[in-house]
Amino acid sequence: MTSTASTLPSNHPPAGIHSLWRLRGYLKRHIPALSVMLGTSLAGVGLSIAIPLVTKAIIDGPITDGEIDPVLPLGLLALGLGILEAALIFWRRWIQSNAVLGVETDIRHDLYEHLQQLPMAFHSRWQSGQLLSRVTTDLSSIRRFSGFGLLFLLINITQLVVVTGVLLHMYWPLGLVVAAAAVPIIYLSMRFEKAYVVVSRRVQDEQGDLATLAEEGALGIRVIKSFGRSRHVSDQYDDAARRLYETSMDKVRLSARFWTFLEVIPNLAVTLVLLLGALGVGRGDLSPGTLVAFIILMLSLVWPIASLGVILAMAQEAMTASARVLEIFDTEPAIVSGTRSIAEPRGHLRFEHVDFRFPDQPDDELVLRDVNLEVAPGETVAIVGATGSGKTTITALVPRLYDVSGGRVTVDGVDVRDLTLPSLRTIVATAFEEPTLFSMSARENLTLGRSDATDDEVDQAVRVAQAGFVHDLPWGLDTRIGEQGMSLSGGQRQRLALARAVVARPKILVLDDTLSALDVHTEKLVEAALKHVLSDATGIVVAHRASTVMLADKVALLQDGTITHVGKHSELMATVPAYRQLLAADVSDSDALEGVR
């Protein structure tokens, strides 16, 4: 259950502004709102400059001249500008919240949709915690920067440039002091960016590792408790949490040093301005009103400079987050939907010289080789083979959870790769050996493959799968099943998964050792009911027990990745020693079946 950020399935691209730039399409969808945000913000900058200039006019005009009458209108003008600035800030934040949340929602939707399109090979390589971290934490980092950091980065830079220009125009010696203060800030920012991007990526990767451990600990709680390994798992989690803590503290120390310098430099600049400004007023080089306005304007630069550290830190987090999110977006779906559909599918299934290897495996490491099998509509074939022979892999090729490496799989003569994925997966339904149930009601789990199923169809599927226990749950079919169905036994989960496949009314029904967790009595009842269902569908049954073979019209023996024999059970028992040996553990059932076949 241990995992580290160094074991990620792909190389990390360097984070940079290009990562955010590649997500610009999401910002384009909200251009009107973003334009209003930028416009109101720039107008606010203009007002923040205008108010000190009005103050200068009051001091150098009516106050210096001893005239009281002009003070009131100028004071009201300053008050009106302040109220207008506050109104613009309110308007900007209201629009900003809607636009930014819309951007995050769009990215989140597209990212989840893209994850659903990626093949099983991708999901088998990636840690679920790393994916979860990207969908939650990383998208929040992008939202924070796009909604706050990016806007204020533009505003603050604009304010720094414009105000510095105004200060140089008002009194150039003091303006040079302010401009000179920007040099060490730019230098420190560049140093900070290089170091921060590395530590920020480490924090985000370690957050993903920690999420993986937390998820595995929750899902595997029964195994952990049964082996008494709670302390061991807790120690692993503590170690990962400690690594994250230490890396986060490195990040905090780096940020603290940077922000400290950003606080010191503006304060030193203010001190110099006060000193030189006082000397200038004393020599008559500038008026008192000019000095007051100069100081007010300069103080207005303290926040843009001091916030630069926060914004740069936020930008670096968003850049590394964007790079992590783009690792997923850049992964092209290996299984692409075709364009054809079958108007009235019959379920005639054929494997024609099929080869298969898992992605990233050498060409000579074939899991399946030259597999040939034909299953006529309404016919059921049982696939029998030793553990690891490739039985489950064969069943995964039918709904295109994986694609063949050679040859082809056809349904009614059409290559499954030419069919649209929705069309194919309407024709094919699978009940897996390890059933997956979702944190939703029993009814929603049952109708997952066909949302328009009627209550009668659901009840019939429940009877076929001998899953009548659902009616005894506290709220019947409306009872919410816990995550992964952990509140149910293994047999109950298998029966619900089987009922779900039956509800879908497929033309091809794949049963991947679906009855393995059932007791003998329940298994016989399920098999008797399934015979009726399979009479109307093409069936593929992965069988480990001789009793399961009763469901099939014929048996395919899979050895070393290829089908070596196809025939009736009795024929294979009489002529194929390897087949007899596989079923030797269930001799009593085998003897009974010989009389049947």
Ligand SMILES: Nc1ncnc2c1ncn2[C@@H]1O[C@H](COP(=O)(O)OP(=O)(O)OP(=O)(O)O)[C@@H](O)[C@H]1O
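Rigid core here is just the name for the largest C-alpha set that superposes within 1.5 Å across the two forms. Numbering follows the first chain given and starts at 1. Being a predicted model, the structure only gives us computed values, none of them experimental. Compared with the form predicted in complex with the named molecule:
- Once both forms are fitted on their core, the CA shift for Gln117 between the two forms remains under 2 Å.
- Annotation: Cα of Gly561 displaced by less than 2 Å between the two forms, core superposition.
- Superposition of the core reveals a Cα shift of 2 Å or more for Ser41 between the two forms.
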The other form holds:
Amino acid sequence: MTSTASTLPSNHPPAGIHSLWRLRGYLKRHIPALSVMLGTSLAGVGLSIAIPLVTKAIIDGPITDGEIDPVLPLGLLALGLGILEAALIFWRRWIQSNAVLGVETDIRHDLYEHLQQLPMAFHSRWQSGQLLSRVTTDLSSIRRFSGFGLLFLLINITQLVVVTGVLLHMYWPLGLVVAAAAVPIIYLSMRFEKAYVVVSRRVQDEQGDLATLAEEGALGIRVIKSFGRSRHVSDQYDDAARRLYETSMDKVRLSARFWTFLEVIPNLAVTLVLLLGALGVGRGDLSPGTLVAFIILMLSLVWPIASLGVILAMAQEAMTASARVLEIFDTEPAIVSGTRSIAEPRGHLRFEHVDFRFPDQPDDELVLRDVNLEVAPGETVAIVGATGSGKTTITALVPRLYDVSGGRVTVDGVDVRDLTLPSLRTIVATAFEEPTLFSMSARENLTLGRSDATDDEVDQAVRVAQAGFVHDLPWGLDTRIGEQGMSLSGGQRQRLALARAVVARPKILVLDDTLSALDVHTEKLVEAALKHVLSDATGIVVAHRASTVMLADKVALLQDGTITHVGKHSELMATVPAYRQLLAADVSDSDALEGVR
Ligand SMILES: Nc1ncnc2c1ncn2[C@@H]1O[C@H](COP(=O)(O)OP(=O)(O)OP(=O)(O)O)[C@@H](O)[C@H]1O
Ligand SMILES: [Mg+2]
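Please supply the coordinates for the form predicted in complex with the named molecule, as a counterpart to the form predicted alone shown previously.
Shown next: the complete complex, the earlier chain at its head.
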């Protein structure tokens, strides 16, 4: 076997029976179906023993005695039992598939819901391909085991015990031969199981890696093409695909070897039983009918014995899978909704001694230190700072994409952590520097924050954001925007994101460098319109250009993670060299605008 470095996002949590046990709640709804499944299966075991016994009766009775009359009723009985067994199998399978797919759907639903609530840090830690592959393949291994594996484990063990008992009772020397033949099969299937689990897990991980590569290749196609890296990227993909192929082949080879042994050992046992059985019949120790029934029963054990290993492997796989799925479930939503809401929000925003570091950063490395800032209702503050100084981080604290590490952020005097998330998020709307659009219609993208917005409100927001281009799209507002808004220009995406924030009619509007991709002319138009919107709302505007700063009533200068100066643009310009330097390129421009103000 080749060994490849697998890129697991985190250590596998210890897998065990308890992790499967914790998912038992999902089976509850299906208890009636499960009972039917168990009942029909046990009845099936009974039938599979009864049929050889009827055969024995036919051989030892009418056939040995040369009487033809009782053959027909006994034959019909055997046929009837056979049909009944088939019907039971059909019934069980039908119920099984229903129940089992139900379980999978339930888990999938809860998992997706939970993923939506998980902290940003969780999503940045996981490669999304791994996440996708985990959700899909892990759920199906859980489904396979809880639906088929568990049931067959019960049935097979029952069958094994009962049939071995019957065999020993029929003729114990041969019974011992059968029991002896079972030992190497069980041993081999245990060994097979262990190796199989290892290979399967590698296949799973490699599938995850491949999915990640495929996804990055699709999302990053612009970068890849423009750097002429298509070759390199497809080579990378080929390598990963080849690794997956080799590991999958290992898996196949392993199975092939195992199944071959599985054919050989029972055949050897049958030969031995036939020989010894013939001797026994000759000596009069057992009847020919018993020998036939014996062999039929014995062959019926091959599958239960052999599949024991496979089922144990399945159990192992399901345990690992459920441990990994539980790892997702166990990741606490770090952002917990509060209980309060504000009836008539005014939009008075305060940062009080706010400290912040990212969850996986060491304690002493703060991204924000003792940030104090007050934005009165209706007021707009521009945040200016060098790249990497923490501007985006400040804006993320208001809608609670992250929570503060120290101090607090309040809206109308209420800590944002005490507010319910829905109420907080109707008060605050944000437009980020890297706007994310979804593959749905332009209208749906615009009304994401407020689905009840009227057409007028949408139109108005589109005008404010100078996003009139949406009306020129082939189907206007109903045009479906490609994945991540790839079919739009950067500036178009920014303007849609801005319009989306405006449609939400928030009390607090947070704009993180939302105008950076616009040309100077469009920017001026947007700013003029924004001024109007911002006069009603409290605003935080991250600005890199003097022209954007002009939107604001006052400016906060962020240096090394803390706000060092707050004041009017002209004051800071005159008294703070660092501020002057940051906006140096725009000085003449801003002077001109200052004159306009
Ligand atoms: N998810 C994260 N985990 C750890 N550190 C982060 C994370 N996101 C940002 N940082 C760090 O936090 C600091 C502040 O980042 P932030 O994005 O707030 O800067 P910014 O002022 O918005 O910069 P820019 O002007 O380039 O947008 C940076 O040093 C950055 O490396
Ligand atoms: Mg930023």
